[in-house]
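The form predicted on its own is given below as one chain in structure tokens.
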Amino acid sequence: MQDTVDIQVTPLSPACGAEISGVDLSKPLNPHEVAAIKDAWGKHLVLVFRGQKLSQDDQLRFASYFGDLGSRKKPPAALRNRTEGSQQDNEKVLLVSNIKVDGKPIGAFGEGDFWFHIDSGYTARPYKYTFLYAIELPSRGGNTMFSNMYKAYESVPPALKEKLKGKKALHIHEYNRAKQANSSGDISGIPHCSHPVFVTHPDTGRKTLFVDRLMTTRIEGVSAEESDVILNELYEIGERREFIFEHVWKLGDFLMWDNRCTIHARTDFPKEERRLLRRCTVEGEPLYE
């Protein structure tokens, strides 16, 4: 276990995000270091560690300091070819990659842009945290954008907050990247779950807006037409540029973020260039208003 060091925290944008330096994540950390990182995480929502050299075991060990490791979600058979990469051999790890070997993807969600979403927001216990490590990168693009949903909640007009008080929204995952899920038909065979539109973060006690453009499809208790109008307004609030930190990846970058108070998206990148990032998560809990 490495000795206690001074961990430096450098904010990266007015919206959210901070760079953490002075720590080597490939080595076991002591409780003081973990506490310092968690304190910074609560303040900045997204943490960036540059120049890390992490094995898969290193990454899983570090993530485990913050809770029980999450398992990779298994999609229904009809959608499985979108996520089951040939080199995904650990249920705690997801390879985010466009690389193919012998014509078969080694990972999942590999190409193109990726709309704003919440990792596993379509389940009853969405992941608390996500950890992502850059192994191969294209020459440009593939940036990850994070929006501060505390700020989004604060910007919802008071009348709309009152109208949506106590209401839930339906989240559906059709394993798309840039196409909204469809809730108009039979969704019994598609992963889905309803959560409060406004969630109280269990650690900070702050309210957050818990909707995203990719998977949130319907507000319960209002007409379909009104739901569409309200959701479009909420999407636009959540995606305001002043709420967004955009991370430009470098090799060896390690990012961690809180899924309960952020949404994230990916910009496009050259499809002929390789991109490989390794993801793990921490299991979540039911969400309450």
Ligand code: OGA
The other form holds:
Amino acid sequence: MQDTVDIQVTPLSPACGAEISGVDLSKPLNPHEVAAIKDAWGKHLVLVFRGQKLSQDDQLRFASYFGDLGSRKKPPAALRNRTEGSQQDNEKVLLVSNIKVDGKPIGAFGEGDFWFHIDSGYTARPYKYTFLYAIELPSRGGNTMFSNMYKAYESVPPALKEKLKGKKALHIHEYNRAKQANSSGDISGIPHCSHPVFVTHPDTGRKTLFVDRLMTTRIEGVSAEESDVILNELYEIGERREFIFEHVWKLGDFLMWDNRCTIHARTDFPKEERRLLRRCTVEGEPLYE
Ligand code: OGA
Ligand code: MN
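Coords for the form predicted in complex with this ligand, given the form predicted on its own:
Everything in the complex follows now, all chains and molecules, and the chain you saw is the first one.
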């Protein structure tokens, strides 16, 4: 047990993101260290730790300082062949990987770019936090981008804010990464959930824009045409370059982000090169405006 707090916080962009140094996550942390990390997390939304050597158990122990670990979501039977990984041996862990063994993916999320999204935003309790640890990386690309959705909320024009007050939007997950789900047909077999367009962050009390291009498909209570126009405007605001921190991965990087006030995306990478990250989450709660 380390009993002094010697943690440095270095901001990584004006949008969000900070590097934390002076802490070895493979060892149990004391409450002061956890409190210092939480404090930095509240300010910077995305934290980066470099050069970590973490077993799966180390990662789960560290994540559990921040709440109950989330379980991996099971896709419905009709979509299952797209996402089941053969080497995911713990229901709290998801392997983010394009690697296949004997023709079968060992994890999920495969190759290619991945549009901006909220993790498990299509459920009633979107994960609070996601933790990702880099084990194998391609020679280039596969960067993860994070957008600060507090800043996005603040940039929604006042008239649109007024119009969207009290409105909810539908989030659907069809297990695509770069194609929006189709919300016009029967969605009973596809995971989906509605959440307020503007959410009050349960811990900070700040308002955040809770909409993403991949899964948020329909604003309720307006016409389909108007919903499309408004959603496009909201996606654009959420993805403004000035709100984005882009992380270029190095082996041993460990990232953690708050999923209620950020959206994230992945850039493309050479598909013949291997990429493997280990993910875990902290369970969420219902969200309110
Ligand atoms: C995730 C995710 C992006 C990446 O693990 O939730 O979106 O960079 N990963 O692979
Ligand atoms: Mn994700």
